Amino acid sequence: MGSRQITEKSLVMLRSLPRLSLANIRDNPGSKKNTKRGRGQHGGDKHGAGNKGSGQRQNYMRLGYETGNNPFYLRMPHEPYYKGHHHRREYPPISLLEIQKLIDTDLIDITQPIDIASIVKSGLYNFFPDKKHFGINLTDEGVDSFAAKINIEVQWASEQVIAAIEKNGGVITTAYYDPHSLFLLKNPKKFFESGQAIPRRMIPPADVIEYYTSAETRGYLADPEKISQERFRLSQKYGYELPNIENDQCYTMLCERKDPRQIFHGLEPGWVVNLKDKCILKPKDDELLQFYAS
């Protein structure tokens, strides 16, 4: 085909094709993006909560719960790890290394007994009683560098931790607090501002009563004579000389303990702390005294 024929054929094709106009032009693919939002974000009435169910009603499920008729811990009935998981107590850890740092930075006063309230007051430890947190688990990280002589009360501790504290002439006690008492220890100021009387601390439940009555774990309900024997036995086991705290100048502080019904150091159950007038109101009625002492 010659060049003339090609030219004529091209002109014939142009005559048959439509003219260029706004009706037959298009944008390049991908040059425009749709910025319109979905119905729920643009003008919906669900406020991000969806349709029905616990999400819309703000009724949040308990910790560890799975939706559906047959959750994992029921599909695997022979798996012991999840058995009673929503009833298990948790003890957020803090190490001896962190306690030593708090002491070195003067965030903890070692001239006074240390409990969960004084550790939370430092601002570097927190726990949540509403999430099954039942206090402090003192771990053995930094056990070789711990050199403070303290009187500390925690909720859980290993044998290595107990030996490290008693090696320096200190004293450790493991004590149980019920969830209501833990809420008070976490924020004492908020409770004192409410004007309520300090309640009694509850006794441990049946599954942990053995731990808190054992002298080996330095339970607060254990026999003091058995604790002295266990202190000596532990020093023989780990090969250190047990300091004689009776000749220590801090003997009074080291021997200070809370009553099993007591929540705060120096404050008895039934007392009302008035922060505005800076005074303490104590009950005088015999029935109230007998109730809070029982």
Contents of the next structure:
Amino acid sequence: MGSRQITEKSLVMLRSLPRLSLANIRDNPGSKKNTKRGRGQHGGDKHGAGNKGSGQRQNYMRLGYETGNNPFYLRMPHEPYYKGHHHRREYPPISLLEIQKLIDTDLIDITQPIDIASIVKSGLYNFFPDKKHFGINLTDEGVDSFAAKINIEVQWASEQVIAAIEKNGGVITTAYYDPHSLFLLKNPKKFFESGQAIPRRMIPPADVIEYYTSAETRGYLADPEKISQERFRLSQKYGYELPNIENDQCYTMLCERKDPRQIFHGLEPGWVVNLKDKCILKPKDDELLQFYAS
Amino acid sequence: MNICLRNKFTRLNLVSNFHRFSTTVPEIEQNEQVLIDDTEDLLAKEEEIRKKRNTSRLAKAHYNLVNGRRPYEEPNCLAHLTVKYNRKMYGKYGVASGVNPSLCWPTKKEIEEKKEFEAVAFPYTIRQVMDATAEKRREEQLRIEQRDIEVATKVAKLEQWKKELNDKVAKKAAEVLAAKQKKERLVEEVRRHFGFTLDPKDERFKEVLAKREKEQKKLEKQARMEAKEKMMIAKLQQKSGEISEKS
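Show the other one: the form predicted together with the partner chain, since we just had the form predicted alone.
Complete assembly follows, chain above in first position.
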């Protein structure tokens, strides 16, 4: 009897209460922080700064300072494993798997030669020439599942990567771009809107000249004869049959290469591209022609 | 006059409105007669209407920007006189910007400067750099090979040197052992002389030891002399033998 009365009574109480809504709920504890600092005799006290020392005075010591101790970061002897690391060239990587993904999702057009500009245009790769990034390092992740016939130009590639691309009947070139050219390739629109003539690409520095002139790495300055020899040698090494490019229907596309002085595919140094008028202006002055041809 | 003109204007506006919506080219021959009368006035009127229609309250430059025109027709500050700005205007707004596109290329002086910079920044041609690096690599290879040869010759001699060293050490040890045994023998002899064990620090012991040592030395000297004499005699005999053989 008693319990029934209690139930009814509580139900009545519950019915008389207002509905639960945003208007009558309390904030979570600790969710509101007073932005004002207390004043007065005991209003603020230490204002959360603690008692005594540099904490209270809020004159924090510099990072790593240990109040007179020999600091930790100076306690070890000098170990120069990474000496000069901030001066070295970097090649931010992109893997074959990612390239395959870009091709499968139609972010890269493989009927045209692929270079760093087209990879950046896909939106899934970025690099920063001002941070000593010198272009793409094509890595061998997904080397077994790669199955596209492409004419690609990267800045660094390993032997396996070269083999994987050539096995599928493609062509790879490693090419050097100076930082200025890389800025142009990263954002061509910005450059064209600045209304300047396309400059020439500069020659690689001495420490990578070997890489970009050797046929094993498919350097852009290597002898084409030697490259074809190396293509054959690599196919022998990895045990695949080298597809014959000469009989391919996209032979002309696969044979397209940039000039060592050229930055954009199809655009020569010295030309001015106007996007508004959709026109290309070519210089006719002999001195200009000579300068841009050198 | 104004009133009657206005009337004509309204008509014109109406016609132009029709023009906007019609798909065929309207015949405006009749109107041309009217337009010839006072074109300037008409244009001014049109301009005024256009101005009134522009309720954006944007600054002129911003209004231009929004409508895809270059912001300033006249140079407004020093920066607007620079080549860079004018190139930019051409790049962005094309021929409509009114900039001579010949500005886009460097001048003769700039070309000279660029050439000078490149002569300093890239003093060597690709072929020269290639040759220099090849030379460097060859030298490095040569250095490594020479070092390899050096190490190989030394390794070949290693066994011999090890043997020599071991022999030297063994010889030294043997000498030390012999000296020690000799000394022990002497001490034993002295003990035998006294007939009992005596402290080696004792005066008497030392005396006898010195004596014994002296005797030993004498004996050794004698032995040496005898051996020398023997050698001499042998030599003489040999010589005499040789002489007799010759004669």
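In this text, the rigid core denotes the largest set of C-alpha atoms whose superposition between the two forms falls within 1.5 Å. On a predicted model such as this, the values are computed, not experimentally measured, just so you know. Numbering follows the first chain given and starts at 1.
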Is_shifted V12 between these two forms (CA, 2 Å cut-off, rigid core):
yes
Does P71 move appreciably between these two forms, meaning a CA displacement of 2 Å or more on the superposed rigid core?
yes
